[in-house]
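Quick heads-up: it's one chain on its own, the form predicted alone, in structure tokens.
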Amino acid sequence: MKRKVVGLAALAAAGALALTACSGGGRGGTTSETTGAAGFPADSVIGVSLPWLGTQNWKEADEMFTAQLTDAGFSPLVQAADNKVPQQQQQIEAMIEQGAKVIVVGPIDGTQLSSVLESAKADGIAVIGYDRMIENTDAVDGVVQFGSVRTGELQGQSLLDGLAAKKGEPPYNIELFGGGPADPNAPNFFSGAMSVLQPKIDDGTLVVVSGQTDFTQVATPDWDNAKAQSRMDSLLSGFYSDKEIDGVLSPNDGIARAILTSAEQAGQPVPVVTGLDAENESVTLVWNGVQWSTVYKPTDALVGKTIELIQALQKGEALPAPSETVDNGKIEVPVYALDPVVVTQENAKEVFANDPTRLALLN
């Protein structure tokens, strides 16, 4: 996918036009068209659809929506569908029929629902990605979500810091870990980090002993937490048996978790190792020194500026000015990014100042 940032002006300009354009209806508008500038009741269903609740994210983000939409005012239908495909196009199917304004999509595939998306475009409902993008369809509004690519960059300069202040002098053993193919995010989590380590893999500072880099051999299908952490015992079996892992990255707090467990039982040293999500055993985890970072992104402010957009549309009015646009295969998607923080036990009080919940495990 490409990315470009575009200029304020020209977007708002372009959102209002599209916001006050005659409502055509049909599959050859844009949803902004189809949605019309008088906008829609002010106690409409908003569509929900969530990938699974199997992450800490996912389960607030459950959790949030239901309370945030409600005391917005709208009837919120949110959804998860247990990371199976076909399930979540049927449950997006049904808040088409029971006449959903808005539907937020935290896609599992990214590729795998333009038909049904298209089918609520042309019912004029309004399609907002949620923490992924949607691709290769024109039936979505605009994306939601923390920068993948940032987020990535985050990592790969955590595992760095992290090596250079617990492993001593250079050079590293490393493995890499992605997450799961399907989600959109995973590459470019990947990519991301990659932009850090490679040189210092190209320089010798780093060395990845068994000599997986490529996204498709370091993949965790589904973001399955035993997956990963059988494939981190293949490779402390196959590469380390006379050597020292020194760090690892890994794309999640769940799989960090793993390869933890992992290194544990073969007997290796704490290797320094990277996450996401800031999940509550993950940040006990960071506090007590056993796991070096995570990167936190707030549910609450992720599902926050969702709300924002769906109100604006509610109100008939253009969206506000992404901060940039993604070529998803078909269309430039206009992205609200929103910035993720890493996490060390250096920082987490600070970090963590107004989020109690996680504030009280750092005691």
The other form holds:
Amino acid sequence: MKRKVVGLAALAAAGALALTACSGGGRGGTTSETTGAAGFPADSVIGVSLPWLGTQNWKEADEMFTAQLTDAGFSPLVQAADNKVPQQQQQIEAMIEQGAKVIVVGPIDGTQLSSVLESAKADGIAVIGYDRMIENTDAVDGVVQFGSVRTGELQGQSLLDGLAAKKGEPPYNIELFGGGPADPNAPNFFSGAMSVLQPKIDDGTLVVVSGQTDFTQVATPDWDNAKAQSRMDSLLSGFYSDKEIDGVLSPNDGIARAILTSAEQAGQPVPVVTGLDAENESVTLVWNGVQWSTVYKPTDALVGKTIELIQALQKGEALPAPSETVDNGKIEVPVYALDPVVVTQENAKEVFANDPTRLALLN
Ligand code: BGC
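Which structure goes with the form predicted together with beta-D-glucopyranose, now that we have seen the form predicted alone?
Every chain and every other molecule in the complex is listed next, the one we just looked at coming first.
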């Protein structure tokens, strides 16, 4: 997938196109066309299809969508698909049958929903991607997410900062981990991180002792922590029996904890490990100086932004201008990107000042 940021002129042109399509009528048009000028009833069914509940962010999304859509007067239909694509397809089909006016989707596999989303679109339903890009289809009206390449850049930079702070002079021995290869975020997180790390590998500051630097080699199928842990076990027994590992790029907190457990079991000193999600368990580890960092992408902000878009559609308004558009292989998708924030022991109190749950873990 190509990531492209377009300027205001191009966005204005896209807006003009949407307006043209709006007057075109018929099936298969844009959001403005499918929802119509009158929008839809304020108590309509809104479907939310989440990929799984395997990490804290998705559990939070499950609860927050139910609560916040209800508060906003809608009838929420929130489901999670246990990382199984056919199950997610069926859940979305059921949402269409139940008359949903908007379907919010965090896809398990960014490329596997085209046909079910095409039928949603044909029924005049708006589709909003949540947290992850929806690829290879024109049946997506917008995506709300934390910048995924940006997230990776922050992880890469944080690994470098942690190594400098904790591990003395370079060179540093490191290993790289990626997320689930079907999730469109995972290659973006990795390429963002590598944009920072690759020059330091090239100049010898970082040594990837295993030599595994391609996304396909480092990805963690299904974001499964157990699979990451067994890869880390093999790396440590295969390459580190006579050396210390200084740092590990981890794409999220669950995998970070798996890596830390593996290193501890192998008798290694605590390596510098990055993360993502600010999961409660990892916030505690960061605070206690075990996990070096995490990246905070507050779920309530993402859910709130999504509901803002749904409310605009409900009133029959056009969606607001996106922060950028991204080529999903078929169209330029309007992306509403929020800013993720790195958290270390040093800034944790500040970052979580308005998040009482996480703040309470810092004591
Ligand atoms: C999300 C992460 C999450 C991962 C695994 C990604 O798409 O952005 O927050 O840790 O999926 O659930």
